[in-house]
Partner chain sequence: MKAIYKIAFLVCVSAVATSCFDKSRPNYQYFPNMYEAVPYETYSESSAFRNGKEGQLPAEGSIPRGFSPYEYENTEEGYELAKANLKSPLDSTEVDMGKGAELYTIYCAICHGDKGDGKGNLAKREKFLGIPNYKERDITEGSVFHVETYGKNNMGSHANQLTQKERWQVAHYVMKLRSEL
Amino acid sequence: MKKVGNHTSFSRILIFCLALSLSFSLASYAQDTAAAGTEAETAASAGAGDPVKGKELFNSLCASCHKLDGKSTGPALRGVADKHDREWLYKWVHNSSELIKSGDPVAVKLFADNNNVTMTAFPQLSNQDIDNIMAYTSAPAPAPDVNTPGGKVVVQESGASNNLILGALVLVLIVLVVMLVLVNRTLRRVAAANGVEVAKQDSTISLWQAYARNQFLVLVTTILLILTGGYFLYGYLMQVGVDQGYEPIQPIHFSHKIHAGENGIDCKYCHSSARVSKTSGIPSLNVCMNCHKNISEFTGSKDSTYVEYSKEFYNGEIQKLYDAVGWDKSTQQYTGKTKPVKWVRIHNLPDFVYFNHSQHVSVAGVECQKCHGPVETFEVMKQHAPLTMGWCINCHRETNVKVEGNDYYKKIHDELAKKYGVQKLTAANMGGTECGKCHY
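Atomic model of the given sequence only [the form predicted on its own]:
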């Protein structure tokens, strides 16, 4: 009997794929082993101190006045253990004022070089604690990120590349097509050898001709097209003036994901007027400088999930803030030269609509995320809600009024609860859907 094809070809392809997968696994294991060895060498180079504990002490005690690689209120501390004697460092950290008064020339010069700012004494720190801090400050500076022209961090993925996987899939598809052609040819040969004739297709009218002859189908299709077109036209017209998803580019990039999310800064710390005013207000740049006077560079890790741009990009945006307020980070002084920042407004209601932030934030206790969405996850701020009249009315119908501890609502709550036969009243029950409440 004549054989058709080679039954061992599939086994060879399977063995090749297994060998390829094994090679990728070994390469990935070698990379992980090398990375683990590097981390072990770094930990061993710390010497007498523990850099992990030193980082905790540095962030809690030193970071308010010092940076590792830049001048702040005090000098940069990276490599400070190599610049001074260890015993001298013990005395300086425990009580720098006493060392300056003793006339120590190094202490006097250091005091003068930093605008005669006295360093806080830390007598509670042991020598081992100081060794831990010195071990942390002795760590080498991280290598600069590899960035794309747009400022994004390039993440190198381990294992098989996407191009290789795509090429393998294309190869599999080609093999399948070839197999189908060969099977079709073989079946035709078998049919010819056995005297079987392949039935030819009868010539019929086209589908479009049959459809055009059926007047009922044409009428139904026309009605459906008119209804569908009216539906989409209505939806389009209803979106006129609705800016949901509006995400403009601001003159200074501000990441809510880093500030409100990672650092947990309360929204009302920056937008303080939301508690007492109709509007939430644009935060003054002086509010920014409360923190960024001592934070002149981005210190987050490029591997963090909340970082979407490179360290250099964030540092450049902080420098834009300094240029706007006239702050010289090298001298730690204001220059008096300021530049106004032209922020782009995102949320904008029509002039005939009345909305009061303090009434919702302070009286009703509505969270900012109720209207503005999960801002702690936004790298770039955008309009989360549609801010339409229907959206506001639905909120008034669903939101219960908090009357606990508020004597103003006690009498009216009792009367309306009796009237509507409910124990919980919504804003709509108390007139929240009346036209005059929101429109002038």
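This structure is a prediction, so every number in the text was calculated from the model and none was measured. What we label the rigid core is the largest C-alpha set whose atoms superpose within 1.5 Å from one form to the other. Numbering follows the first chain given and starts at 1. What changes on going to the form predicted together with the partner chain:
- Residue 103 is among the residues whose C-alpha shifts by 2 Å or more between the two forms once the rigid core is aligned.
- In the core-superposed comparison between the two forms, residue 409 has its Cα shifted by at least 2 Å.
- Once both forms are overlaid on the rigid core, the distance between the two CA positions of residue 59 between the two forms is 2 angstroms or more.
For comparison with the form predicted on its own, kindly provide the form predicted together with the partner chain.
Since only the chain itself is given, any partners or molecules it might have are not part of what comes next.
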């Protein structure tokens, strides 16, 4: 007769517990897929105007100075139709300065409230056009974005459930180990009960002792160890002073991926001195403000798959910029209280080597990406190239110099090509590998 294990054995209880906990974790995970809230319907057409046509007109004519919610160059326009008389609005839009000059008290006050900036006159707009715009601006503000806070919660929840899964896995592992021990013990007990001898390890000399007695093997291993040790030591010493992959945390999180990648802003828009000077230039904050005076919030894009942080995070970073440059978002004015941003320098050549950006960017026409890597895909800026001398020299040897259309130096270019017996001159042929070119 075969021996059957105890029905209420420890291992069975454990398995049951495991099954129970796993089923719970699955249930809690399934809740994440609950549908997000539906979007609020846009308001039905209000009054006489057509909000769709109004939106078009608003975006093309008004939006450069007005936002629907929040002050820009001009005041916020949502609900403006309820604040003023319609006839008055027609006059204002057609020619506001005339209205101000006529001494209309409302117009004068509005003008003063907005830093005495004159609004561009739009005599070309018909009253119907203005009605359309008013219809668009009268639409109620969209309900606070349901998706964003929900999205954040989902992220947190999935983090929690990840932990749960990890915990469950650890539990499973522990249970498995315990089960293994139990099974082993049971098997031994069964074996002992049935009188089966468990084979024991034979006590001949161990493999290690055999190895240690063979002097030839020991010698070969020692040589191998010395060689590999030397190889790794060389590798280690050669990377001292090389900062490839250096990715420090900057005081303001600036995403090159969003600015240069998604929005496609040219590198030289911000790093403008790379065209004309030795250093590429860290843009001063007024360059940031060229755009961020208007863009005070991160809006993402329709396919915001590229976004690696939350909307709140990016808005916070824009606020850091405003604090540093002393910009008051609500009044749209500079407060004069500034504090410099202490950026961390990433690319830093040693003092004993000379490098000039303008020579490479403007004269040679080298793409920024050639040395700095695909920066437009970097969420956090890092050093892409090793910036070692071998790396510089290699590029000088491989890069052809554009001599076409440079007739002034044609003779010397031809002679150089003849001297080196090449069709196309490289930077090295022009003296780009001479010591004194970079070290002096």
